[in-house]
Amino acid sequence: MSKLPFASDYMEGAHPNIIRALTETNLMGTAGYGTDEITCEARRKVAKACGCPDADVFFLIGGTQTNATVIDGFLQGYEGVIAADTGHIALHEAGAIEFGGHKVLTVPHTLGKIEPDVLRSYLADHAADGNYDHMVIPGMLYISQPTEFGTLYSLKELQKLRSICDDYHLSFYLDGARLAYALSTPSNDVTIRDIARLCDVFYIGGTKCGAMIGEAVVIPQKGRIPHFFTTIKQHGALLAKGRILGIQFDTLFTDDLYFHLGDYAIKAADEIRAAIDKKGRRQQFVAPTNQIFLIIDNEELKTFGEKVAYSFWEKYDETHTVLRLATSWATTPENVQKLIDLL
């Protein structure tokens, strides 16, 4: 028997609507590199959904390539990017940002989030340092929605971060690898139009949110980064058969599919969290989105791991481990019940 797929939210393939659209257009001959009509229509749909119809929209192949390309495209060679010390670009992208020539400047987090007061204090201290000109200059703020901890920034928090970025002349970048799950969370008060209004650049995650591959970068101010297409190619993030990405996002942004894609993932995660509480088990913390952080005895973990695909989060103490379990758009009620039974 194969393991229950709860290690991440990209274990399954693609939404059936996408598979159908890819199949129906499989033998269609189109121009390359995203210049085809389908991809152009996908750009229009994404920009319209974001409330900025004149925005630049680009489709890239994956999250790490997207982060490296965007950060390099926005920053000068002497600038770095601020991120939480638990941020994806700081921990889980194999130094891709530094490899591209930009230092990740880490600040303390609160359950994955950068608090506005922490950011302002960091920037004020940096500006007041007498060796300012000998240091990497902060040029961008990077956050993700949801965070690595599955937590969410509120609209008020994003507005405060935007204000600080304006005060210190920083670009504001939001990583939306799991954005569909944030948008489907009942406690969320941030819309995609809010993000487009407050951020200089953000990306809409496809790989973890129903697509086979691909992310959509949105730059609300048209022409903000000249020759960004060329920068994408330099970073190996440009797909020759660009229509493969365009078809997927055209499908995701038809009939508001993307905005409801995460609904069941959140419901399933809530069911699992409720079962954990009911059975007297412990969570390291409770996130509102599609990620669950379970504390489990190391001896029990050996048996549990034979039946469930999970992600290691961290060592809790000498006898316990924290696991991360993730639901997705494709999680089935049957697998949720099997997981609950194993608990």
Second form
Protein chains: 4
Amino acid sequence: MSKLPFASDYMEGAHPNIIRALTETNLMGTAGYGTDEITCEARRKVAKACGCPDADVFFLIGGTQTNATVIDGFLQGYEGVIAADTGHIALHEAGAIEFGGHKVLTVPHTLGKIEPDVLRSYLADHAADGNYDHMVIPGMLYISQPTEFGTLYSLKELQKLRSICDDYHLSFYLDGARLAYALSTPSNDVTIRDIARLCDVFYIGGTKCGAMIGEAVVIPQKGRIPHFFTTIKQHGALLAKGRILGIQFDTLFTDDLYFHLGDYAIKAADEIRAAIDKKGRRQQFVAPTNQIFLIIDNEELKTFGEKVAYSFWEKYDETHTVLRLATSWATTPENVQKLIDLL
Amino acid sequence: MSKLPFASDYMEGAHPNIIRALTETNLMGTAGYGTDEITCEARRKVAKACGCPDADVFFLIGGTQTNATVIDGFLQGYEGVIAADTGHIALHEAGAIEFGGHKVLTVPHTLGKIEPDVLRSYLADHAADGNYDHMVIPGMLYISQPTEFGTLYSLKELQKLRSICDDYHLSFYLDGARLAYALSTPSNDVTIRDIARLCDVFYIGGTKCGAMIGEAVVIPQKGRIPHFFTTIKQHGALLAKGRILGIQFDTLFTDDLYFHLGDYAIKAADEIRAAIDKKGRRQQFVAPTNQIFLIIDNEELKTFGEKVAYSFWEKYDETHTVLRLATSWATTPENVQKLIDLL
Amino acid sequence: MSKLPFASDYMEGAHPNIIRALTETNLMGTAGYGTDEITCEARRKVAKACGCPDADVFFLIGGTQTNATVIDGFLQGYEGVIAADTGHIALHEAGAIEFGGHKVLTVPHTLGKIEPDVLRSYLADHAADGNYDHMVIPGMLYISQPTEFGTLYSLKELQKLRSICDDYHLSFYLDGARLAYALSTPSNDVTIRDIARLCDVFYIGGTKCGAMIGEAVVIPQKGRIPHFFTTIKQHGALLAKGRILGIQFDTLFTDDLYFHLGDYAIKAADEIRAAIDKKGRRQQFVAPTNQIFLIIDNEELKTFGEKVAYSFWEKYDETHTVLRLATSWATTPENVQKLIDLL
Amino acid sequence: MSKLPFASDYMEGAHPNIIRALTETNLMGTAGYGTDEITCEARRKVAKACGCPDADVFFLIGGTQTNATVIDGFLQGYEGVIAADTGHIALHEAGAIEFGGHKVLTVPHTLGKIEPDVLRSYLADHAADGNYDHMVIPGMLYISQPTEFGTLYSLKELQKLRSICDDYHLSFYLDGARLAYALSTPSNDVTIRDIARLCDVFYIGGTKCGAMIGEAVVIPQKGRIPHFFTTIKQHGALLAKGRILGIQFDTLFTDDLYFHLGDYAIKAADEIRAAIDKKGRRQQFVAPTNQIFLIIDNEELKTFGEKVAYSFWEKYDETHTVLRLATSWATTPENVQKLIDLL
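Structure of the form predicted together with a further copy of the same chain (previous: the form predicted alone):
Let's see the whole complex now, leading with the same chain.
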């Protein structure tokens, strides 16, 4: 592939430190299923970084699997999970949540986010419905940070959502598939410790943020979900060689590598956004994280697409298209410059 | 861990060729979800090795996940899967098959195997039951080669099972988590092409046979299961970086590496078995593949267990225990010799 | 309860003919599970009335159960069912469809109906999505006749929906919980034979249309769904005393009783609607079937509610409420007159 | 059907008192979903008869539905239910429990019963398994009283099972599909109050014990299962006309009718058993309740079967068959005498 690789943040393998760690430990014999010492150390490092050293930490493999397992682990059988109508679990997980028997209850989004007032109104209407007990009972709120639109919740918004969850007895779950990029965004005011303090469960994305594969589920309150190990196994989400995940997160949470990777990708995205503005080009909306939603003329797209790998986002109008460009830990300054030259 | 590593065949990372391939391709940008060129090439190599170049090949991550996805993909909602009562899906997958809504119908085993006569008798009784349509309808036969007991089906036995599946309209599924070891066993008379010819679907185990992670599902009849890609996604079994699996199987199926790894592990196991016999020790039963079921005195086990990592199999009698020792692609001649010296 | 009974169409027991038939057959000994002769005769009568004498007919107990069983019986595991966002399966079945693993894919409604253009556009967008195979695959269209809003599809609309189902390989399912009332509505141009001709499966509602309990599922193409009997059992929807359902439908489809009951209820509803108009009162919208959506002043509602059993529909504005009033086979002329006097 | 009706205990309609009550209340307008006053009164009567006036009581429709709903309502997602390998949920419910995602964990039976020692041993082995957390976690014990074999647990046995459930944190569920017959058996020493005291949940069978349809689920500890109403709805087990069930149980629990019906059926069965002994015929085993397991010569069966409706139980040997004959509340003395004359 000689096109400039901006189609997504999962086009390359893993950060070189991870490749090195996998290589160095390769022939060590260790216990299975994540009970080995490296994985235990990775759990400690992740929990410490989140400011909750007693947290339960589990390493799973991918985003859809993690969402399905966490949501099923937290919900009772009669409960559903609330998500934005654009949420990943609502649209792009092939019904993995419903496969586990749970309905995804959707509320209208605002650039991918659930506004606290919209959520409160939805829940109040639901509770007031005369057929309340004929309906799926909301048991969890699912959001992602950043959202599918690359937008961010502010600390104040997360606090409001937490408060609504308390009022309506919902678990609060944050999907952090791209969390590194959220944390590094200049306008972000939410730390990983804030998330650990406000959420009942969240995951720290590895696949899109430097790992080869892997997501770290953090449940700040130790023992909150009994037998979650067995639930993971039941969902086919338990790796025999659990250490493959442990080694990666041990590396990512050594010397703050995870956070540095985020900084790197955001810096690249900011440069591209600055160039877009400077050159008088338009974004569909300004997402502050590692995704850029560029409006481009359909004619121009033909040549642009020969040089740049991008994702189709949606049709803008009869003559324009919205593209999604993504930076990542693997984006090189050279490629950023080449992309800018093409704008 | 300084103990001799014979506890299982998934204690190490990956064959060095795989580490090398992952390292060399690491910074390449490729398309996601297994649509990249390396993964496509891996599919071709696997299908060719199976003698069915048109086969559908899918790469999944682990055994339980693969079993749950394949079984759910093949069965109708009202169907169940027949397994030995000692089968992995019957006992050690935390209910992953039932999670997908399907009952595991168990028949008695003989050293882990389903004898054709036992199966035929079970199906005849089932079909003759006056409440036939109040019962789960058998839709698939699941076996593993080798079995949980390290035993093997002969070609003749597989042919008989195939014939019974035809008579009763069952799909025939073979779990090859340790297939490399089965294929390399001197007494084995079943080739991978036989399996592809006789089964509706099978998987070639990577995790326990040289890969870091990964299992290759082969459906010899192209297009047999519509939308299986979506079913994989629904089960949380689709990797964004699908190439991680593709690269591994591309390596394993280059220059017959997969088959050589099996030879290596079986040679080691045979040496240990020969030493057991020579030293007058006893096995609970003779499994011909990479697992050895050693009877040991409980007193002796205390010191043995300080030097050797093993798996507890079961209590033999009041004063003896059965251990499972496993060799693998990663077993070194030095460790084999050290183990023999301890016997 | 001395209030006028207009809260719903399931407030009374069964049409007297049914009580008589149940009484007369009560001490007869018959075979179980719907294999008795009366139930077989009921199947023949229903199939004949639908103009498809070879149809498969199954008697189930209630609406949610029937929807869950039919939808699960028709869909593959990876498929979902399309419904209006106000559809009963989308809102008021406590997640029964998702419990079976299937997502309800919602499209915006127009007074409870799915407009053909809206459906076609939804499906075209879905098929054009770059992530098509990461999404639930639409496998069925679910509508109800009449809808939750008491509105009706015209024959032309049903034909258009059928055509779209053909184009997109969807099964077409019509929920006829209140079908008797639809068929008897003066403005209706859809016969039960049209429905049998256009749909892959539908159910003829008994519970709300004269039966004590029971719904008749009709699958016009015999043998279309293998082992549907077992699927019914699996869903807990098989009655040991299946004849209880058979006797009722035998009665309802003797001498066109089912159709006469509809006529009766619609006549009552039309009288009430005429009185509403005459007295200058307002309906939120005009539903032509057995449900009436009356706007009433909140102050007046206090006294009205002491005399009339009604269903709360929704808040209209700060000072008004929308009530739902329903007639049925059991509505008496006396009660209709008393209600009119109160308007 | 002019054959003598001994094939099962669900061949007739309902006890005449129930038909009368349904007829008398038929045109009353009542609230739906079991919120009407008659159903509330029925709940009070059932709870009182069980000696636990605060119990939660729910009326469901049939046995498989009740088992699936109760088991799913009590279990967490990762838990399974223990049953005898001959249990109704293990064999004859078409996978309804697995449809809800739960494995049925089977233990060997003794004439349909789970012996306390067998259960304790099973649980001890399970807990001691090194792969404990890779296996389905037992969450409930399911038994039926009487069993599929018509046998009964003694009070002492139930107490032992309760104690084991306490030790292993299992819910204890008793399926009383034929409970009336168990309670009326002379050798029985278990009262309905004992059951309510010892079990976490049980159901009082109506369908086979005098009702047209219906089973009464009793959860002695009020509020034990939150939102069970919604779980019932989710399982398609909520009747719009809930009163149909309420009226029946109100009748059955007025003037101890339920218990008298049991007496009547057992007296008939005892007469038949006495005649069997007197005439030198053999039973496969002596079940003390309303089911009789008669060994009959295959030649004789040809003529016997022309006169008597029976259930095939199993082949006894090459020349004999085991039949099941069942008495019920509807068995007439005339038919008992005619059957005896045929023996």
